[in-house]
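As a starting point, one isolated chain is supplied in structure tokens, in the form predicted alone.
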Amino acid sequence: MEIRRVAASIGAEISDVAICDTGSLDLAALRQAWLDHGVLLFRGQYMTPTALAHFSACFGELEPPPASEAGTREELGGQPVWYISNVVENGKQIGSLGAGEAEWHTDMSYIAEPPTASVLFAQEVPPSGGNTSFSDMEAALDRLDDDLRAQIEGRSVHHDSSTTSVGDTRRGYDGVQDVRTAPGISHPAVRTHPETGRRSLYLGRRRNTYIEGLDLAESEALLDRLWEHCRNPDFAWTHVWQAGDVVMWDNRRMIHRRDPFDPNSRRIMLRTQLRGDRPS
């Protein structure tokens, strides 16, 4: 097994491995791998549902799909594995997400405990675009200017429950008429990693957040400063798909977004995800 790292700050391709293949893995190697570098590849894979939710399980308990997310097709045999895909068979998408822009964002951070980690394996991907982009916000929190940090040291950040990454709105919820009293959970603006002890910015998504504690005028100032230093390149690394690949990030450090791509053609990823626990 060989590491090398993909970019300055993040990022670390696995080669000389077959993830499929879990009683050969070096699993202590790969979760410090992991904790080192936040966002792992591995190229040149075949994952079978099954095989993915087993790879993702030697991480860690695997939690379900949110059920406004969750793919349905019959080779998934009821794992906790869902479809990210603009597919349509029979008249109906086979997933979640379809072919727009997702915006920088942690995966499921307006629930109590967020995912430890998400896993994407590209089964099907486009000729160009449906690129993902990965930022580190252990680094931007290192870098974030002194009266930025003054200011959102010890503050609460609401997230939004009621819309997707791609800007859709889940089943059940109405648009929201006031951040302030949006569905979701607060977490703190900066938490500290469970397994590193490292600091790190938690933002989830800049739609609909909410700083507790200030006026809304404020809220939406300290928040477009704090998106605007989160987008600086110098934290981010942009990974182009190919079919095959698998890519796992910690959801505690990262934010990620993707790239739209063309709605006629197919990309199709296979995703799990693993249980966290409530941010501190």
Ligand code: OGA
The other form holds:
Amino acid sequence: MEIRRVAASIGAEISDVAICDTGSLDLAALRQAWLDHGVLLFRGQYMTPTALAHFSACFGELEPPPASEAGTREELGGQPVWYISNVVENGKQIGSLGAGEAEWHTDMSYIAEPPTASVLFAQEVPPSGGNTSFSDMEAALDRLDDDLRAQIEGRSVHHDSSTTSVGDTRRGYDGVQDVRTAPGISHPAVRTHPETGRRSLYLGRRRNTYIEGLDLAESEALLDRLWEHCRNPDFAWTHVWQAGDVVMWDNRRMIHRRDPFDPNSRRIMLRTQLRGDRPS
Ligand code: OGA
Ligand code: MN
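The form predicted in complex with N-oxalylglycine (OGA) is what I want next, because the block you gave corresponds to the form predicted alone; please supply it.
Let's see the whole complex now, leading with the same chain.
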């Protein structure tokens, strides 16, 4: 097994492994690499839904698919695996997020115990577009200027649960009229990683968030400034997918976004997620 950094401060490609053969893996070394680099990339993998579930379960407890994303394809057979896809079969989308742009976000920050890790396996990729970028919110906190840091330290951010990262309203929800009363939950704006002890910004995503205790206009202005800082490419790495890639990120530390792609092309990703704990 070889570990090679893919960007200045985040991301590593692990080569010379077949991750479907979990018995052959040095799990302690992989876990350490994941904690050190924030995102791991494995190329040239062949993963069935079952194999992806088994590999993911080496790093924690699998979370069942969110109700709104339960797959319709039989091969999933009720396993804790689902699709991120724009493909429509028998008049139904087989997965979520379609072909649009997904804004910078961390996964499911709107629940009490957001996932520790998310894993994507590329089954089919479009000829272009649909790249996924990751950005390190530890570096973002480190590089935050003192004025902004003083304004956000000790604050809580309210995360809206009704809207997806591509801006769609989830089934069973109404659109958000007022971000202060949107359904969801609040978490500290700065969190400490439970395994590494390092601190990071934890803002969820820009759309429909609110900084508790501020006037709406103040919250909007502060979020705009914070997000402008978080979008600095210095903290980021962009992954251009090939079929057979598996990417696993630390969802406590990293944010990610996805470029849109041609809706007439096909993109099929298998997805798992590991149960997390309450950010503090
Ligand atoms: C996700 C996600 C982006 C992508 O699965 O959580 O944001 O590249 N996916 O499909
Ligand atoms: Mn996501």
